[in-house]
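In the block that follows, a single chain appears as structure tokens, in the form predicted alone.
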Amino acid sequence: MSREGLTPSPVGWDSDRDIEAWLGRAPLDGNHTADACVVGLGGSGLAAVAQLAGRGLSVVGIDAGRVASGAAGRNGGFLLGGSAAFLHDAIARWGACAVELYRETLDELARLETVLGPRVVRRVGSIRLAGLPGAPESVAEAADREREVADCAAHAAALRAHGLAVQDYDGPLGTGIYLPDDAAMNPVRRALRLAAAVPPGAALHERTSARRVEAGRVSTDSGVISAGVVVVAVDGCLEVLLPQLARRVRTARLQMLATQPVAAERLSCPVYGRWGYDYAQQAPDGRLFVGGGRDLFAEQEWTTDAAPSVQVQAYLDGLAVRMAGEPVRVSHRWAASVAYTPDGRPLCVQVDDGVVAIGGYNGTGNLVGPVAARAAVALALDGTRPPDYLAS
């Protein structure tokens, strides 16, 4: 693989006929006045906006790209229950607050559900593996493969001790356990249907970059926003945007890659694997959506650069054939920015007056985002506290 082959392409999941037919929304230009302001139009700041209508406010969302052109936009389009870390391990880090969570997000799933239709959230749950699928292709992963067949057990005992489905995997892939309530969809997609159905009220700019933001205001390159309320749910970067926030979270780069389609419909959902390293999702049309190795390189990819590396898509390449179970073509490749917290715990967090971000979800937004993004709202206007499996 050279170096010249990894210049970033356009992002797998874009290609589709709903994504490409998406008009987009002007850049704001001039000053604004509003009752709040969102910055970052991903799933988290989209329910943050909805929100916020909701309530009967004014509100002007910004996005430094297209609606879902960061991390929301270019992840492996899982709908999983829970956080990040999994739930046995969750609950040892931060107590039954993991458990609470975990029930949110599945709430937000459902709610998901109901508001996109089957089209776009395919409810079809996962599989975690113990290592990755085929034989082991070393003593040392023969060996972690074992630990990992121990954890799973482990992580099952836990759902099924608070009543969350679960059942034992032993399949073609491998052996693991399933997770019958969870589910797959096109990232973009999902975002552009709900950026499509906001609210009267909310008036959404794309290609609008946040400044800088403070109490009452955040500045732009085209125009300030004045806002009695500021919600900040950028994830990646979230501590370049808000230099407060340097110790509480750090960014990192997630890469992926896009195949052709495969003959074999092997991935019946999506599957996640090496400790929730690595993972893959076969979309209908038959192309493996593949991302990982991030562990594997860690000083490298404890980053704010956000396009592929050679030795992370090396690792990919390789990945994408384990998953599939046959050669591959690559497609499309690229990479993404989002926040890792020290605890695992995402951020909800006043930073200024009126000013709340919420980010740091550990490479797992696509439920939390919003579930805290609805604590961003409850903090700003209400002043309610944060449950606690936010850290705030």
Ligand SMILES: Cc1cc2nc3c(=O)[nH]c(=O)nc-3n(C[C@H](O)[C@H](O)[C@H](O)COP(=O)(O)OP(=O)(O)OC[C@H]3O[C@@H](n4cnc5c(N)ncnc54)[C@H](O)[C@@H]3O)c2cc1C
Second form
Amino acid sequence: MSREGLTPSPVGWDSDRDIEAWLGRAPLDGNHTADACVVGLGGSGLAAVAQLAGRGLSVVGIDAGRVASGAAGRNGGFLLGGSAAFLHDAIARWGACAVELYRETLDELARLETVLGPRVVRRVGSIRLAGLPGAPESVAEAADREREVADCAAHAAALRAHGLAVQDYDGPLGTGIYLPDDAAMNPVRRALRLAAAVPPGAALHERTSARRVEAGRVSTDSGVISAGVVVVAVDGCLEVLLPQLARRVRTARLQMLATQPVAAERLSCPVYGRWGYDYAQQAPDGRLFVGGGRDLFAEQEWTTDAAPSVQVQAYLDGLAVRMAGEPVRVSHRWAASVAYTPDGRPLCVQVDDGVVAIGGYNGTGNLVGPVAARAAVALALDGTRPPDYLAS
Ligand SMILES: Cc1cc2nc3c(=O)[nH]c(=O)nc-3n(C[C@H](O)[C@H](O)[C@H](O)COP(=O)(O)OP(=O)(O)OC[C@H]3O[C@@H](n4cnc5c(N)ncnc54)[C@H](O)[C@@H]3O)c2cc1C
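So the form predicted alone is up there; where is the form predicted together with the named molecule?
Complete assembly follows, chain above in first position.
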């Protein structure tokens, strides 16, 4: 890494034979009419497409870039039960509906596992560590770790109280809790597999940006898509496309890096530590995918810029060594945009007649996003009020 800036590199997940074989989808040209239009083809938009087409509607899905060119293809690949907030915190903030959301995400994970199989969804569980691997590097870190040990206990107690699986973890990485129901994936593989399997009646188009979204119409650079139902499934930068949501979501940047392979099975499952701000997954080929540090650079990370920064990447260099337990060689660095909401609940909101927007997953949207997509379709087609765990 140079001091001046970062040489852009591709996303680490894209170095994968299945992904390199993706043939792409043609851009949409001219005017089109469909029953429904979905803007954004990440994990959430693809779930909305499948839901709408499954209800017998003709659907046009568009993405400004490739399928999953946003956070859905650039994230840590953790498939975790629940929302961004740990269960005990979520219950304290929103009440019993937090448990309902937890169960919905586990159901969503089971559905994904059935559709995509074990090559994509690896049911290995996850570890929430108190602190980071290795001995604390300062008195402050040691004290923070002590507090987090207590918080892990409160977290585990909430899970047990609701019959959700959890075990204490005390192993080579440190202490914390193990959540056996969770899973890991290459997120791009997930999205491209789902895109390849959309039901008949749905047509997907890449490199097609929505410039304006109104009741009954989505304007692109080359025409208008007329559709009675529109689902906007854009997490990061949602408020850029729909400025009326500017007070309800705020975009932040999250950053990651990938390394050359490290010691096999150093991380047997996704690991997140230091209150969940830092995380790493080891792919079956031994590479580490490491992210975090946003809280340490909070002001500069409230941005719609999705390029990696020198400061956060320097932090991730050190974090990768702690996660690996050995020196690492970094191969890829990237970032992406996600949106946060004031009370931590994701958004599912009607913004115009027949137009529903979803997003604001607070950095944990791989399963919550598809749950929100189901709620969006139920709201748009049936007028069903979204559940209380979504802000509507
Ligand atoms: C570094 C990082 C690590 C993360 N780690 C995890 C994790 O491990 N587990 C987890 O659950 N969550 C994680 N998240 C959050 C998660 O990635 C997101 O919440 C989730 O991917 C959101 O998916 P989505 O489909 O709703 O939105 P996005 O992935 O943001 O997809 C939106 C799509 O819309 C397209 N788009 C945007 N504007 C337009 C437009 N005007 N017209 C057409 N298309 C448009 C974009 O190109 C994009 O493909 C992480 C996020 C990041 C950035």
